[in-house]
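Below sits a lone chain in structure tokens, taken as the form predicted on its own.
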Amino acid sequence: MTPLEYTIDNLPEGLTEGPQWLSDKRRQLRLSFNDKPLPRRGAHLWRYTDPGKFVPNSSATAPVTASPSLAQIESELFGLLEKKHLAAVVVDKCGQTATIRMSDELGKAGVVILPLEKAAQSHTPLVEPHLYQLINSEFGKFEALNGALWQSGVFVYIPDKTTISLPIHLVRDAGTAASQVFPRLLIVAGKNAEATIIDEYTGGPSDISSGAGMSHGAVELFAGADSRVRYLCLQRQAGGMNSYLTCRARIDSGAQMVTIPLALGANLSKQNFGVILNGKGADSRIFGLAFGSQYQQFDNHTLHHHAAGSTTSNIDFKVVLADKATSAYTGLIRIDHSAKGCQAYQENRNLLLNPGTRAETIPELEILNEDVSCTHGATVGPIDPMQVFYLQCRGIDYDTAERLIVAGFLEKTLQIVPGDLRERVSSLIRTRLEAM
């Protein structure tokens, strides 16, 4: 069966748990996936990536085995929870089982963290109005695929006027061998609520020699008026993964949201992060980072949709490439006709460490009124040789100088990462730099 013919004839057993409305929506999404053709290669957002590489095989829902490293990650996170460095931990083992632990304080405050299918049954008034509202069959073929086949999805609810000072940390393991997983996350933050969510994707085969692993993820986030939400996505899957992730957030008046997408792993990574500023005074900031080496390919897209006036947004997306790695970044700012008095800025900076790397940057503006302040910038180039010369004049060898310059290039983004995770991310980057 060729990729263009791939369909899901029947929802497998185990994916129809939950209330009837959820089963019905899953089936509708299955039908939508079957009806939609693959995105056309060369079309918008598919100019640099072959969509056929994200088509799963016929065993898309077959059980997979957890990665050997997951036990250590799980132990470390539960240790941080006990030491009160984290507010809650969720470990998703390849969509087969999920372990959820949270502090007593969260339970007393009315915070809800549950498997999504259970939350759909026990908290229907919270889940049904939000699930599939931002990412559904109209979004695209692969988004419909996730909607039909997600396993062990996670639901996070923060009530009105609730502040969670410590991060909630989720780990989604992709298993081993040519695994295929479909993680989904629904976050609902009430009015004047505050929280930090760390969403970590790990695991997968170490190389593609025996077939690429597949990960199709979807994240929907709703932030109420005057809320303050930080969402950090760390993609550090193994080198044999083809990773596809769509994240959409909608923030209401006065809400502040910081999105931090960090793409370090996988063989092929395609990510789409967007925020809809849906109320006056809403503010969104995206600080992204992609670091590729060997033959890694990154394809990132960001969106700020100003649907209301007097809203502000800022995008700062950095890319570092070594060896034969490639990157494509497309950033869209959309400002509606009625959204006057908006301020928006986006910047994409690409650092190429050696010949053979390639970076494409495509800034896009869709501005439907003149009462705005909107700017963008992009750079692509190697390390400034004068910076290297300056450090060498002070007794620093070339390799160390290069690593220091790259570290400085990434420092602003890393400083935004929560403390306990910052060292892990910095360690991954140091390992990558030392291997160059």
The other form holds:
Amino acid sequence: MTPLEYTIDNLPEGLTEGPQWLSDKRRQLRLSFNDKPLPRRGAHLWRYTDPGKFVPNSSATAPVTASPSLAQIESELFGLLEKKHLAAVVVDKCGQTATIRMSDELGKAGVVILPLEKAAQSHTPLVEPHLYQLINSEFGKFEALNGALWQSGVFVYIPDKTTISLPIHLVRDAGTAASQVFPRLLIVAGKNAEATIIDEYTGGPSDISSGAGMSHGAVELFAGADSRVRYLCLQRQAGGMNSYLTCRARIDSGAQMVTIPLALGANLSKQNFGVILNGKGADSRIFGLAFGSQYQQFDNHTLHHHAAGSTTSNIDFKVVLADKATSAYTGLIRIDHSAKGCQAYQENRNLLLNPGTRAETIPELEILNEDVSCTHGATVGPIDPMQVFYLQCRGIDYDTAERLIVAGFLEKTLQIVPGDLRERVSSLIRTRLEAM
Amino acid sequence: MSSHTPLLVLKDVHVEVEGKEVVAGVSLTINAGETHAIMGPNGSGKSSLSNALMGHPSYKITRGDVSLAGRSILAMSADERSRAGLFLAFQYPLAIPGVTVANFMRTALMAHRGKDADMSDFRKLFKAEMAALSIDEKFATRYVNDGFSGGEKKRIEILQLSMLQPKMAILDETDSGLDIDALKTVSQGINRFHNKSNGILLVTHYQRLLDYVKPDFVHVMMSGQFVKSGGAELALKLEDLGYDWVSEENGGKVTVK
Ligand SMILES: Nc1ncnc2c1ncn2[C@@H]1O[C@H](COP(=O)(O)OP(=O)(O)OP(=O)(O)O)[C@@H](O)[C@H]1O
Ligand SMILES: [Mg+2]
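Got the form predicted on its own; any chance of the form predicted together with its partner chain too?
Below is the whole assembly, all chains and molecules, this chain first.
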């Protein structure tokens, strides 16, 4: 069987457990996956990436060995939890949710953090109305794939009027071998709730020489009226990973959502972040960053769907490419006919550090009423040689000048990353720049 | 006060930009302890010369030689020239978004002192120099020249001068854009910097800067050449009479385009 003919013949054992409604859903999604044709190369959102790269290998299995750095990250995060820098820590090992630890305060406040299949059983009224609501088989073939096969699922619930000031940090490790993982996350924040969720994706084979590892992720997020939710997605998987992630959020009236997609890792990374502004006064901001070197390939999409009037959205998506890395960014702003008085802004800036890099930027606007203000901008280009010269005139050598300018380019985005993580992300980028 | 140690020596320097010769053979010797001023009409080549001396990639020195403290600098990159002791305060300083003035200054100073140098005095030094130039402390965390007013940019240029302590400072219209008080503060900053062992080359249009920073020599540049040199009194005469008489004196040989 060629990879393109891959079908799910049976749900693996273990996935048919849980409540009936869930296994019914999984079966349904299994069939839709099998029925749906593979997206055609060149179809919308597939112009820059070969869909075949995301078709699972029928012989691949779930990972058996955790990545070597996981233990260190884990102990670091547990340390931060103890020091009250984090509210909760969730660790996936080898495609299975292994550890969930949270502060006592969180439990007392009624916050729920559970493996998704457990929550489906124990908190059905919270899970069933939300799971698969935003990401299901209608979305696409690979979304159906995750829907049927997700294994390391996590459920996070923040009750109404509950403020969790410290971040909840999830690490989803894909192990070391060329295996495949299907992480899924469901976040439900109640009315007037406040929380920060850090969702970190790690692991995978270090290169594609013995086949790519595969990660198919899905994140659904519901933000109740007047809630304030920050969702940070850090993709720093190893260089042998083909990584696919779909994230959809629906935010109600007066809710403020900040999405921070940071894509640093993987061989091929295709990520789709969308926010549906579903009630008056909802506000969404996306601060994206993709940083690529060597032969890394990024294909990022964002969607701001203004489904209600008087909603505001803002996207600042930055891309830095070195060596032979490539990026395509497609940003769609959709404003419904009934959604009057909306404001939407979208900016995509691409910094190309070498002539071998390539960046595409595709703004898409579907604006169905006139009573809106919508602007977008994009730049693609090398570092300004005059900026380099200015720094050189003060004794700073070319390489250091370049690093300083790149750091400056990313500064605004990094400022939004919560404290402890900001230092780690900055140093990840610094190390990469210094190695160039 | 000059000790006659040549600091910056220009020998028949020609500069080309965009394939056009804009400096057509200038020679000049600046000794340690001296202050020289270049004056001249717009477009006469003053900034082109300054940029070329600093190693700007667009301004090529096509003929002649430039040496700093006895060493030719022509083969050096801009950062090497800076570390060798050359400094240029820009007529139009560039913004570096996202890079704070403090981080920039620290990186620059470290480049001058060497990678493993002790930087523990940085904070104190930086604060003191900012205070001396009446620069508000909040500028330390602002991004370099990003949204700065014209005068603020010029002050930051002089802050860099006083932090880096070069051997030879070229100041291209540092007085333009400054209000009356700022002109005084900045001039004081330049004078504080100046000593027996360093040199200054001022590019200016106005006597008012020269009232504060006294030049030992004034050179008039027209169409890419020095057409007249003299003492401080030459600047006063230019202020009164403009440039026409200089070009007439040259038998109309050098005309202002
Ligand atoms: N980057 C450039 N590209 C093309 N021409 C240039 C460039 N820079 C300078 N020139 C030209 O070179 C000549 C000298 O310009 P320069 O800026 O050196 O004059 P200046 O004496 O500094 O004038 P000002 O007093 O107005 O600052 C002018 O004709 C100018 O148009
Ligand atoms: Mg000039």
